[in-house]
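Shown next as C-alpha cells: one chain only, the form predicted alone.
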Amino acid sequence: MASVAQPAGHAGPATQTVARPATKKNIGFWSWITTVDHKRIGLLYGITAFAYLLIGGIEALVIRSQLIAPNNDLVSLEKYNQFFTMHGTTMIFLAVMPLSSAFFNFIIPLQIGARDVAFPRLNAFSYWVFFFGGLILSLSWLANAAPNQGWYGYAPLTEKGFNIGRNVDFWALGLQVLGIASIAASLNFIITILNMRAPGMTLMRMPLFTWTTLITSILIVMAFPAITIALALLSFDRFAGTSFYIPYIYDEATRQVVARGGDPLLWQHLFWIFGHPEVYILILPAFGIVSEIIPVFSRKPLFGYAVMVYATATIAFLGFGVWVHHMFTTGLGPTPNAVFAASTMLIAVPTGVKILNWTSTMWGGQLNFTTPMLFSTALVSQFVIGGISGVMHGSPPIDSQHNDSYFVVAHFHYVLFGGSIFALLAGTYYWFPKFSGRMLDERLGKWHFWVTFAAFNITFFPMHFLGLEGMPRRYGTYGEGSGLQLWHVVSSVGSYLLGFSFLIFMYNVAVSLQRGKKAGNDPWDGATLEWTIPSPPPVYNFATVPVVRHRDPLWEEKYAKYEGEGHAEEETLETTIAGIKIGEGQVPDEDALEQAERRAAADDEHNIHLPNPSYWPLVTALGVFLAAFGLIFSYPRIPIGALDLPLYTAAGLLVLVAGVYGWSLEPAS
C-alpha cells in the first residue's frame, strides 16, 4: 500500500506509507546474513552490543560481589584481574561504541532523507568485523586466558617477560580487529552525511544527532590510528622480540641487565592520544540523542542550534589536546602539566554551553516527561556531576591525590553511564517505535527509569567516598580494619539493583514486541524526517526523496505558522493521499484509494533500485578473523616460501583475498 500526505502546493517532506511486497530475499535467516540494508545492520549492531552490555554487567556484578566483604575469596586475584579488564574492554569497545553505531546505522539515513548509506556492503563488512573482533575477545574466556592487565594495557604489564600467556594476545589482536570495523563504518558515515543528504538539507539544517555522528566519525578516523599503532608495536614486542616498550631486560646467560631502548611511557602517550578522544567518541552521540529528544518533549526548537554545532566541533578539536591529564603523576614536569591542566579546564567551556542550551530549551516549554525525556534530563544532571569531578582532575595536585583511587572510578562512571548509557536508553525508548512499529510500555518504562536512576547513584556515588578514604582502583580485596566495607556494601547492593533494572527493560521490550501499542508514523509529534515514513520503515526508506526547507522539516510542514519559539495552531490544509486530493473533513473513496496505493507501490517497486544482498562482506570479515586468530594460536604452522605462517593465519589471508576478489567483481545492484 502507498499513501502520501502533504500540504497542497508544498514540496517539503511527505508523510509516506509504502509497503514493499515481501520477497524471499527479504525474509529468513540467510537474508540477515547477507543483508546490506542499513536498518537491518543497525538492528544487528544493537542486538549484539546489548548482549555484550549484559555480559559486561555480569562481569561488574562479579567485581562488586568480590568487594562486598574484606578479604573475600569469591574469585582468585588473577580471575579478578581478568574480570575488571574484560569489564572495561567490553563496556567501551563492545557495548557503548557499537550501541551508538546501531543508532547511526538505523537513524542517520532516515534523518538526512537518504535511501541507504554510501557503501552498503562496506557497512555490512564493518558489522561482521565487529562481530568477529568481539568473538576473539570472548573466546579468551573459553581458552582460560582472558586479558588480565587492565583495559588500558599499561606497559610493561603487557610484555612477554611479565605476561607470558596468551591473555594479552587476545586483547591486542581483538582490539585491532575492532579498530578495522570502527574505521570502515566511520568513513562510510562521513561520506554518507556529506554526499547523500536530501535536496535542501544544508549542513546547518542537519539534525544535531546527524552532526554528532559526523563529528564522532571524524574523531574515530583520526584517533583510532594511534591505538592501532600502539597495539601493532605491542604485537611486535610479543611476537617478534622487539622492545618498543621495554627499557631493559635481564640476560640470564650473562646475568646482566641489558639496555633495550624501549620506553613504557610511549604506550601511555599513544594510548591516551586515542583514549581521551575516545571519551568524546562515547559521549558525543549521547549528546546528539538528547538534543533530538529534549526539543520534542519541550515543544520548542533547540535553543542555540548553531552554537551547539560549534560547541560539538570545539569539543572534538580540544579533545586531542588533553591526553596528558591522564599522566600527571608520570613525572613529565611542571610545564606539560600546566599546559594540559589549562586545556582540560578549557574543554569544560563548550561542554557547559551544551548544558546551558538544553536547560534553555526546556525553560518555558510545554514539558512532557515521557520515559525518553526522563532519561534525557537525567543525563543532564548526572553528566554535570561527572563533569565537575573531571574539571577537578584538571588540577595536577588534585589529580595526584585522586589518581588510581576509586574517586576516578566514580568520575568516569558518572560520565559514561550517567552520560552515554542514559542517553542510549533514552534513544531506545524514543526510536523504538520506528525500529519495531510498536510503543514501549510507558508505565514499565518509568519504573525502569526510576529504578535505574536510584541504583546508579547508590552504586557509584559512594565510590567518591571510597576514593577519598584511600581505596585504590583495580584492587581485588581490602583489609578487615580498613573502614572501607560500609561503602563497598552500599555500592554492591546498588549494583544488584542496577542489574534488576535491566530485567525490567528486557521484559518491557519482550512484552511490547508481542502486544505493544502500534506506533504509527509519528507517535511523538517529531520534527525530523524519520517520522515522515512508516514504522518500521520500508526497505527503500523514502518512496519520494523529500525536499527540505527548514531545520525542523516535519514541524515546518505540520505547523504552517511555525515561528521558532513554539508552535502555532495547526492550519487546515488540503492534503493529497496517493495522488487523490482530500479536503478538510472529507473521507476518500476506499476503492479509488486502494487502486491508487497499488499503482504507487508498483511504480515504486519498479523504479527504486537498491543494492543486492551479498555474502562477500561476511567472507572478507571471516578472513580477517582467521588471520588474527592464527597469530594467537601459532600452531600448527605451514611454510609458504620463506615465510613460516600459522595455519589459521595462512587460511585467513587466503579467505580475505578471495573475499575482496569476489566483492570487487560482484554487481552492486
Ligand code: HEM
The other form holds:
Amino acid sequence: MASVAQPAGHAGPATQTVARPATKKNIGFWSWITTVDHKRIGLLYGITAFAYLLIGGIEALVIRSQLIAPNNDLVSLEKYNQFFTMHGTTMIFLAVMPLSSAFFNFIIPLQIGARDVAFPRLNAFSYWVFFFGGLILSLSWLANAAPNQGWYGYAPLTEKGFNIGRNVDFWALGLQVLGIASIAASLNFIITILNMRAPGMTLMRMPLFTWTTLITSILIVMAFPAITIALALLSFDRFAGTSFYIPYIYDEATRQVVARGGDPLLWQHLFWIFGHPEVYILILPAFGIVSEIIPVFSRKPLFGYAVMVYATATIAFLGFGVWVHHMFTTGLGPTPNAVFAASTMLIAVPTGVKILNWTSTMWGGQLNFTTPMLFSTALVSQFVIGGISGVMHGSPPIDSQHNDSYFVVAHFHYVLFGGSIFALLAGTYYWFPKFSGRMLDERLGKWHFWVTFAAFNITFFPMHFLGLEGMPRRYGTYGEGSGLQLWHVVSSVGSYLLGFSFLIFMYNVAVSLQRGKKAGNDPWDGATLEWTIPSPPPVYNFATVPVVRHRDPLWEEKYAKYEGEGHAEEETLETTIAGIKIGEGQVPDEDALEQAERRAAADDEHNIHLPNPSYWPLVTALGVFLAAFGLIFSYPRIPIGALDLPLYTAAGLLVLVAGVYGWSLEPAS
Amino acid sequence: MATAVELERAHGAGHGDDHGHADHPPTSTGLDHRKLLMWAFLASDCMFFGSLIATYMIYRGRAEDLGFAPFPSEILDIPYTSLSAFVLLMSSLTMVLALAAIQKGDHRGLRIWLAATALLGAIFLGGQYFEFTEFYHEGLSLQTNMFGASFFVLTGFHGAHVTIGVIWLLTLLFLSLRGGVKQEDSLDVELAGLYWHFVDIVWIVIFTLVYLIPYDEVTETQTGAFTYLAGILRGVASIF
Ligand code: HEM
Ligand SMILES: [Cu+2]
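Can you switch from the form predicted alone and show the form predicted in complex with protoporphyrin IX containing FE (HEM) instead?
Below: every chain and molecule of the assembly, starting with the one above.
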C-alpha cells in the first residue's frame, strides 16, 4: 500500500482548483426563493427564526409589563391568555427549533465534508412549509383570534364548548403545518448524516454537533407523529362533532348532561409523549454546539467523546419514557407516578455526565474566554440550575407543590433560555465568521454576554421565589396585599434589561457585517472540517472532498507530529496541540482511501454537480398552506361529489398534487 | 445538459452498483439515499399508526360501557373484511412480481403486475367504501360513539394510505407506458413497493386488533392510568 501519511485528498485548505459550476442567476430575490443551497436555506431559517425570537420576546415583555403591578390592566385577561400562549408557541416552534435548523442546515454538510444535503429540494420544501406554518400562527393576531389555551393546549379548554372562536384552529393547524416541516427536514438530515460523510469519517469520528443533530432528527421523526395525531383528533372534535377529548356534553334539547365517553387525559398523554422528547429536541442541538465550542477554546479535545455520544443517545431513548412527570397531579395513581418519577430521575444521570465532560474538557486546558466560550460556559452553569429544579419536580410530592406555579416557569426558562438560547447565541458568535466572512466584534460581544447573563438571572431567578410563595402560572394578575409584587417588579425590570441585551446583539451584527474583522478560513484555530474552507464557503463547499483520519481532522492536519523517518503505516502519529497530546491518529482504512479515489475520479469527470434551483418546493408548500388555511376559514365551501370541502382546502390540495408531480417529474434541460 | 433528477442523483450519489454508473461516488452506508429515506419515513409512519391504534384500543370499549350502540361485536363483519384483507395481501405478491419483472428488464411484466397491484388496492378501497356506508346505514357514524369515532379515523387513515399507494402505482404504470421506467430505474418501483408492503403489514395489525380480538370486558373496563398506559404501550408495541 502506498504512503498513507499524505493521502490524495487530505483535509485542509483545498488548493486544487476546480471548474466552478455554471451558476446563472445566483443573486437576487428569485434566486433566494428557488434556492436549494443548504447554506442559503440555513440563512433563511436563521433570519426568519430570529424575527420570531424578537416577536416572542415582545410578547414576553407584554406579559412582564402586565405583572409589574398588582391588579394591572395593561391588557385584558383574555388578551393575556393569548400573549402567553403565543409567547410559548412562538419561542418553541418558531424560534428555538428553527434556529437549531439554521445551524443544522449551514453547518452539518460542512462538518461532514459534503457539498449539500441528501435531498436539496426537500430541504427547500421544509423551509417554506415552516415559513407558512409561522404565517398561519401570525395571521391569528390579524384575525383577532390568537390562540389562547396555552402552548400545551389542554383539552377540554380547546374544545368548541369552551373555545368557540378560531383561536384554537389557528393553533392546531399552524402546528400541523410546522410538524410537516420538521419531519421533512429531519428525514433529510438523518439521511444526509448517515450517507454523505466524507471518506474516513466513521460514525465515531463525527463531530459532536453532527451527532446531536442526528439524534435530534430521530427524535423529531419519532415524536412528532404523536402530536400530529393528537391535533388531528382535536380538529375532528372541533370540525366533525366527535368527542375524543370530551367526557360529557350538555344537551340543549333534553337539558341534560350526557356522557360522550371521550377523555381529556388522552390529550395529555399524546401531547406529552411528544412533549417530553420535544424538550430534548430543543436542548440537544444546544448541547452539540457547546460540545464544539468548549474544546476549541480549551485547546483540548472533548473529554469522553464516546461517553458523550452514548449519553446523548441514552437521553433521547429515556426521553420517550418519562412523559407522565408532566401529569403527576392528574390522579393517575401512586404506581405510575412512582415509575415515572424513577425514570425521570434516571434521565438526570446521562445529563449529569455531559456536565462532567464539559468541565473535564476545560480542566487543565488553555482557556480562552471569547464570547462564544462565555456563552457556552454560561450554558453549563445555568443549565445545571434548571436541571436541578427539574429533578426536584421529578418527585411527585414535591411536584404537587410546584405544578402550575411560577417555580415551573423558572425551571423551564433556565433550561430553555439558560440552555438553548445561550448555546444558540454561542453558536452564532462561533460560526458567524463562517456565515458571513467577518468576525462579530468581541468587545460588543462581551458587553452583550454580561448584560444577557445578568438580565437573565434577574428576570428568572426570582420566579423560583414567586412560585414558592404561591404565584400561579398563567395568571394575568395578583392581589394587592399578596406580597408578590417585589419579585414581580425585579423580574420585570430584568426582562427589560434582557430586551436591551438583544439590541446590543443586533447592533453588533449590523456593525460587524460592515466593518468586522475579515475571518479567513479558520479564525478560531478550529478542529473540524468547516474551518478548512473559505468563509463564506463557495457554493460547492469543498473543491476536493476531504479524507478524514481523525476525530479532530483539522487539528490532526495542523498539529500532527509524525514520529520516525518514513511514513509507514505501522507508525502511530501523535497529535499534540499546544503541547498537549490529543491522541493517536488513526491510520485511514483502505475503504476510506478507495472511496476517496472514486470520489476524486467522479469529480474529475463531471466537475462538481450541484442541484438546480427549483420552484416546486415552494409550490408544494403553498398547497399545504392553502389546505390548512381553508380548514381554518371554512367558508366559502365547494361541493365535490359527496364531499363538501372548504374552497381553499380544495384549491390547496390541487396545488399540492401539482407541486408533487411537478417536483418528481421536473425536467431541467 | 443533464436533467435535474440526474443531477440530484449524481450529486447525492449512492445510485451505486445496480445502476451501472460506477463513477458516482458511493454513499457512506452503501445504501441509496432514497431507500434510506423511505425506511426512515416508514419508521415515522409507525408512530402515526401507533398513536391511532392506541387511541382505538383505549376507546373501543367505551361504547359498551356507556351502552351506546352499535357495538363493535354487533357490527364488524369478520368474513367480509377477511376477504378484503386477503385481496390486499395478494397485492403484495403482485407488487413483488412487478419489481422482479423490471429488475429483469421485462417491461410488459412490470405493467401487468403494476396494474394488478393497483387493481387489487382499488378493490380493497371499494370494499372499505362499501363497509363504511353499510356501517353508516346501521347507525354507526363518527359522532355516534367512541367506537365509531376511533374506528373511522383509524381505518380511514389507513385507507388514505392505500389511496396514495394506488395513485403512486398508477403513476408508475403511466410512466412505464410512456417508456419512462427503465431497467436501471428499478429503484423507483422498489420504493413504491416498500411503501405498499408497509401499508399491507399495518393492515394485518389493524385487522387483528380491531376485528379479530374481541373486546375483553374484564381487563378493559377498569379506568385510570393502566387503561391508558396499557393501551398506549400495546398500540405502540403492536406496530413493531
Ligand atoms: C434534568 C432534566 C430535566 C428534568 C428532570 C425535568 C423535569 C421536569 C418536570 C418534572 C416538569 C413538570 C413540572 C410541572 O409541570 O409540574 C418539567 C416541566 C418542563 N420542562 Fe423540564 N426537566 C428537565 C429538563 C428540561 C429541558 C432540557 C427542557 C427544555 C429545554 C425542559 C423544559 C420543560 C418545560 C418547557 C416544562 C413545562 C411544560 C409545561 O408547559 O407544563 N426541561 N420538567
Ligand atoms: Cu418533561
